[in-house]
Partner chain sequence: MLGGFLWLAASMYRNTLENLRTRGIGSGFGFLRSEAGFRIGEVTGLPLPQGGFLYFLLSLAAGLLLSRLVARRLAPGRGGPLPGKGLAACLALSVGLPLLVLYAFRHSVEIVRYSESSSYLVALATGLANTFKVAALGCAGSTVLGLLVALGRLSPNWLLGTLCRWYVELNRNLPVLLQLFFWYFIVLRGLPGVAQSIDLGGWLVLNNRGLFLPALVPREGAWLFCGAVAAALCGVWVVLRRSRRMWEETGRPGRRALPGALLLLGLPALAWLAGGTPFSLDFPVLQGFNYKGGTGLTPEFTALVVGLTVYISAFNAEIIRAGIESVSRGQREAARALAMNERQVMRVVILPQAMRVIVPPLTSEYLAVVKNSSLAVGIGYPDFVSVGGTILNQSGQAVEIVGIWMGVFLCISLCISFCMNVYNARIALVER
Amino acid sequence: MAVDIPDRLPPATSVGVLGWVRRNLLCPWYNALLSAATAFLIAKAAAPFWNWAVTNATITLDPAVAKRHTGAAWGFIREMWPVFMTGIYPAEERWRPLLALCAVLAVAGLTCVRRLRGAGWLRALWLTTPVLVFACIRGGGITGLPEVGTHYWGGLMLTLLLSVVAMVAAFPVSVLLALGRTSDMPVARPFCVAYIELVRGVPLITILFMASVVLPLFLPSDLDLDKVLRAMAGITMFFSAYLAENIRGGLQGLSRGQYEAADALGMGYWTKMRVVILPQALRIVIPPMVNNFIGILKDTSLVGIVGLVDLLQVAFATTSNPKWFGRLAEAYTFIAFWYWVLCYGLSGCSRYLERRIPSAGK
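Okay, now the structure: that chain only, the form predicted on its own.
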């Protein structure tokens, strides 16, 4: 005879949010004490910022009214946010960087669709997207758009352009450098070692100065290399050396059996690296590579030394306006928010790739 057994759910304090809090913050007893002390310190540290940023803040566009309050004047950000986004890019043409950003996000969205990832047209679209973005922002030529020189580029737009170009360009260079350094070629190996050690031995500021001042001396006199392109070349050259060491660590982290198995199958050098070795090595070094990508993003703030107006330099330019003179705290808070969003987004991409790409031996 069947007996009805009532469904018994676990206690509410063992599952869900309450269960997580109990397991991680309250048990055992010393965790509860540490959690309470940490919460107290966070509250004491965050209270002044909350009073400044929220309680006593204003959003008025009238600086005279904002001065009568002790909090943040977010009206400064309301009025100046287009300058933070695109620098001194002409106001009537600001739709072009926005259109370029939407195009990149659309292509990235298509890539997230699993059944479209292997499509040839999507790969071709990724190859043509940088050209289309540059043509849209720069204009001129066959585009029919007014030409906007790179000396008008700035703000978050310039920071993203420098970062993305450096990431994309430095990756293949770093792979070749890592392969050359781990090879037995009598010419390639010493050259790669010398390049990596030389570039890693000098600060990025020196590389930027060399790219901006020294590099034109080695070019033909009739060739005028754009200042933004010089900065892109310097950042790419600098971080390719660091990425090469990360990838070399991944190559050395693989067991010798992987190389021997590829050799036993009769694979050539490049086929072995492309099919067997590099996919596994790159998976191993995803965290340090993304850490370097985050470093690229943050170190683009140094381009202000060579005369480029990136997101950080916009803060000095906008707060020099007599109307909002001295509002550096609001500017730095706004800039810090965008840097946090971008860096946290890169970290999230790193975690996603680690989950989706299987490691060696799985």
Second form
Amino acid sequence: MAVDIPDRLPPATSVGVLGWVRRNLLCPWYNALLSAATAFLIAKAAAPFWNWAVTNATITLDPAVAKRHTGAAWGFIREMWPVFMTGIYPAEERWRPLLALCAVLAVAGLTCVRRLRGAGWLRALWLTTPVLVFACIRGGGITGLPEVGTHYWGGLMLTLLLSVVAMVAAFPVSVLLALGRTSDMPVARPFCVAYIELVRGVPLITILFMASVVLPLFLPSDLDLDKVLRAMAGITMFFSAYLAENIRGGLQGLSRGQYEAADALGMGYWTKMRVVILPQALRIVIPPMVNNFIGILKDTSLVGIVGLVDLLQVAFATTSNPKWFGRLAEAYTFIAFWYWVLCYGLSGCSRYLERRIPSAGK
Amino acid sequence: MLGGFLWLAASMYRNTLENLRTRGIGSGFGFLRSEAGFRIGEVTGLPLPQGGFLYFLLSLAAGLLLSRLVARRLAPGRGGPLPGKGLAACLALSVGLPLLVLYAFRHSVEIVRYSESSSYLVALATGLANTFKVAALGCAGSTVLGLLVALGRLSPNWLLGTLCRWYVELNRNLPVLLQLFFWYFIVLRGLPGVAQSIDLGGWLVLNNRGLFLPALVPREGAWLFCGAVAAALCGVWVVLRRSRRMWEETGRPGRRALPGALLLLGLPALAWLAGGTPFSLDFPVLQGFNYKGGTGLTPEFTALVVGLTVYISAFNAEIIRAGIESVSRGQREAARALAMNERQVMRVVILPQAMRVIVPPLTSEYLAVVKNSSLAVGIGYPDFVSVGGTILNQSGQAVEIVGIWMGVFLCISLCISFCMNVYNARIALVER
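Other form of same protein, the form predicted in complex with its partner chain, not the form predicted on its own:
Below is the entire complex, every chain and molecule, led by the chain shown above.
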């Protein structure tokens, strides 16, 4: 006769919160030591930062009051944040970059609606947006708005403009470079290989110096490119090489059958690339391309060295103001926050795309 | 298309000549001989390639070449291991000979230190030496730190794993220039002044003028001592090889602990006894308004090395972690089933396979260290790019300076790629 033995619950120390703590923090004994050391380290590093950023901080706009506290003076950020966003862009015209940003976000939002994707007018809208954004921010000419030259551009706006323009401009160049490198044309192939390897072998800062000092020498003396445009050219040159290597990876990741099938259908080189190869290859490399974009976003901070006032350089511009002199720590925290949010968001986006886009190997 | 390209190149050349003429700038590399006239904050001594140093370089090249020939001749079949005598001969040729030459000609080694009256060429070379210093320290430091962080992320300890994860997320999502500014303007400028400096009994002094460490001052016996250390290291290598060979042939390792320790301790000790104390320590001492003596590291140098190390270590940690995780579970389980202990599983099974995944991306991180060291220009450390920028501003020779920059960085990149490719080929999977 079977005796019903009531189910016994596992001991309280191996399930629930206690069990989790035991498994992940305390067992075996050296793990407990490690946990204690880590906790000590975190407390040691985080406590001063917390005190500085929250406990002893002030948000008053009066620098005299802020000076009496040992912590951060967030009033500095409160007063200066338009400068962080747009640099020395005239205050009464600041609605224009904001409008441009809203327009871009609206178009991007429309694209996210699945039903509208692929509509002809949306494509036309995407093609006209860059022109409209440029016209809106710069003004002058037929727009009837007062002109704001590029030397007034700065802050987060300049950082975003530089990186987006570099990405968009580098894309066609890098597709051509990747196609050239994988082709067997006699002159184009060595040229593409040399260009890619040369650019990938040197630091961005030398290319920026080249764009700002040497490029004007190469051009006719009556053609005067402005500083922002030169920096854009430099960053575009730099990133087209990196992007080309990514795209080459996509081209080589396709199975040979795709190339051979296109050849068997009697397609010419350009038709084959346009209709069969590139759509598939580019889809595979979207996640690495997003990572590349993160790289551009971070590396635009170098344009400060050739004299542009991007998000990072605004820190020096605002803290040399006698009213808030030397508040570098607050400025860097604020800037770091922006860079971190943008880059972390983009890398999350890249991870999401990686899961959604089936890679060629699978 | 080709015609258009040629036309573009030709018109660019014509424009350049015309622009240079209107600005009154000459072309060519002749300007490198003229006097620099500016100050460089951190000067590294450069051995001139003449006299003793030239002989040393020549003997090094000859030794390497000869030992390569000997190895070719003696190795049974391609790539097989060398017999012991051949190996000894190779070591003597490639290490012993150059050291001997350096010792023989030690009085004719000329070391030039940059001063304001030196030429632009010396200034550039000093900058390049500074770049190498930063890059070497950055590569080594970021690898070690990255390894530690990767191990932390792989540990079953949740707290440590989370901390390491956020370390990586924080560091790789912030621009490196921002991090350099943070270390330089916030951390190092925020340190106490000279009078209140953090002083660990002279072994480490930290204040807002930089980091001071004791310096090693070579004395009479230093040459002998260094030679003995080099010989001892070579000897230990031979002993380890022999022990490994015996392990492979007979299944039990040859003796290695005792002879190795004897060599490693005995030879330098003998040299110490024969030549007297090889080095004396020079401690930094507070004199007047600053510390004197010892090895002073400028705040710029410290910030650059620390910033680069921390930034790149986040990437290295991810690379190492991905490499270790790429080895499939079955491998570890199979190794455990063969009764290997945890150390053997790691050394014999996991690491060799992980290294194949780790080395190629690690190469590009090392290249990134060298390239990112050029950001020194942002915090005023006199590296190659920063010195070049000063020369560019002074002389206006933009095309030449940018050309030199690109050429030198390209050479460095190719050298690192070459070395890492050789290493990669050695550890790569040998397929039939």
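Positions refer to the first chain, counted from 1. Between two forms, the rigid core is the largest collection of C-alphas that superpose within 1.5 Å. Only a predicted model underlies this, so the values are computations on that prediction, with no experimental measurement involved.
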Please state whether Pro90 has a C-alpha shift of 2 Å or more between the two forms, with the rigid core used for the fit.
no
Please say whether, between the two forms, the C-alpha of Ser255 moves by 2 Å or more once the core is aligned.
yes
Could you check, with the core superposed, whether the Cα atom of Pro279 shifts 2 Å or more between the two forms?
yes
Once the two forms are overlaid on the core, the CA atom of Asn24 shifts between the two forms, in angstrom, by 8.1
Per-residue CA shift, Trp270 (Å; core superposed between the two forms):
2.9
